[in-house]
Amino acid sequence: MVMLIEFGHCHGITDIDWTCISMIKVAINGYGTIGKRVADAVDAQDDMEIIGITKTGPSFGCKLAVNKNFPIYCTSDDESKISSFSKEGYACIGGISDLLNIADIVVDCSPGKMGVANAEMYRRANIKYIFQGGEKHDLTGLSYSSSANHKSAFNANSARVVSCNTTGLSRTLVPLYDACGELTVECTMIRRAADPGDSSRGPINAIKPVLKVPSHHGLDLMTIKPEIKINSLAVAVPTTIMHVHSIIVDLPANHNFTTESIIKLWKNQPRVIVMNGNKNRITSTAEVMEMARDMGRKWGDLHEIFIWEDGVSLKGNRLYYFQAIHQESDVIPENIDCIRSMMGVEKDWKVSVEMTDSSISRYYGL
């Protein structure tokens, strides 16, 4: 188990002697789009280690795990399924129960709707667990985003890291709320239809409104920051690379903001990029993701929320802006911060964010 340390009271992250600290042993249940990214982010941390990942059966993802020296376990305890790995040349250490027995915490990156059964399995194993935003808030009773409610997860037994869209909303709306104490928000989520590697979903040649009004995104934000009044709509469009949010915020009548001061506020927030689209020729999500690739990010990921500076406008009490969300990666560092909070390591979210992000940058030589 991890030794409890108040990192926020240290003179600096680099002053910590990591050899004196027991590493947090992390299991990843599900090694797909999110799981492989979380595993790399955990592997990058000085206070964590990957104790094993799970796969349902032998596949290309196993080769990636082998290359990373991540021990492979089966998502089942069925001996025939465990032995199927060796037939394809992969060493499978054991079943999911074996992995849970040696881990401190498990990050569940399984396909959606498996949460109820998996939660019961984790409780029987007496292990802390984290779900992703595809599961319901009620599954854990605690939804998490680093900037919104980091302390609420401190020493918790279970949590749910909110979805990519809710994470994006929290990154820009929470600092606004903290600065003025009151917000009323209307948001339209312009959603990608599928992840780049998913060929089974659409729409292909259509724009598809989500006819459940309001959409779940605003309600989800209120699970981590109930003080923000928000309604949301959603539309799916035939693209795979990013979501875009079109956001209208009503500020209090006595606010002291200008367009420029709001932009400055966001520029000072971690995991937010504010850039002039026209000056930098980044006027669409295609250029945003090209920028991420040019930055040398693995998989072309962008953990940050991207705001078009020239699309920010404050008119009286009403603020308008657009932001872009990389759905495959913005929640990855949030999982790392959530692990630290649940393991009782760090209460200050900004300290954890700095630890997480600097470690990931060093890991990839950025």
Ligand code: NAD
Contents of the next structure:
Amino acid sequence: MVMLIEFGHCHGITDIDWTCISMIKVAINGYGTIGKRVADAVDAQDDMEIIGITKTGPSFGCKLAVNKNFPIYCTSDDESKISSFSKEGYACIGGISDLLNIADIVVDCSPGKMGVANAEMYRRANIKYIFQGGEKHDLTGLSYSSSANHKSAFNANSARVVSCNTTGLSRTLVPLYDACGELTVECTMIRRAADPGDSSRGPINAIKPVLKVPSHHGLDLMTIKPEIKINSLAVAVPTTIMHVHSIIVDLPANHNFTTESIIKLWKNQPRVIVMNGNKNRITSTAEVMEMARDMGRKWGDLHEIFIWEDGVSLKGNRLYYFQAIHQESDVIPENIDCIRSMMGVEKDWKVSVEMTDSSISRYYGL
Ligand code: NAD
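Right, and the form predicted together with this ligand of this protein, after the form predicted alone?
Starting with the chain above, the whole complex follows.
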């Protein structure tokens, strides 16, 4: 849709008078943990809008969409399913095909492993599409993270935003790689057992190693930054709030880094927070999440990767550090940058990140 925007009427756009702006029409297929967050992040942007979201049926998530004025569509084209919404008092405009007909791009936030069938549906509808990290790289052949390979998604027809863990690895390892040209990494993903709203997963009283060794996380990083040599292990622990990564990196022998200069490098990266745990009394994920709630984003989200400054140590060529990942939200701004790249709007990842993050901050009045 092309809109005429009058000076001062569009928040965030201050230096233009009458301008033709093409708003990117975004559909969200699957309005759960990730879908509802991506929808809000799209709604926050000046260059894109939510054209509709889908629900499988009239569950409580519909109320959230109604409150946001997001048009509701059904994940199916089955008339009986579409009409079931009105019985519960929700207006359902149509089926998924109706939504795909009016959108420029669809962000698929359905549960993992539905990708093969959904991708076929998107191709038939001739629409651009983005999948999430629960799908395999091969589904689109293009995995994405803002700092690693924003440009490679420029004008692409399909992409997959990598998982929360891979996004976390990419935020801290890619700038390190870019600064020294060679990295060998061994890391352990200490993973939350389930999301806070999920009662179907565990363990609830066990520590469960992932017995597929090495785990898929390191391999997944290599889909967006193949130059980094990395192996990973994973363990699930009974918490719902965050993942923690324990990371060991071997730098090239001729590196010029100190512990302090690595900390400075990360402090200058977008979407990375480095804080001294002992001084700030943030010594666990519980306090990190409390700090995130204080920051004021919806759902207490933390889009940034959190590094404990006092847990970073460079001994010779070997770097040790811990980082924490808010699994439900670090991938959210990445989806926005990916839309912008695929729609051919912005090639420079840092410009897109700034647009995305400042719009989200304004949206929440931060
Ligand atoms: P979720 O279960 O919270 O939400 C999925 C939503 O899709 C639900 O509302 C469900 O009703 C709906 N749905 C069911 N069948 C559908 C269909 N056929 N078509 C469209 N929607 C359908 O799942 P989630 O956690 O939001 O995960 C979505 C994707 O994001 C997965 O690929 C997952 O691996 C990935 N991801 C999840 C997290 C996380 O921590 N939750 C983090 C990063 C990436």
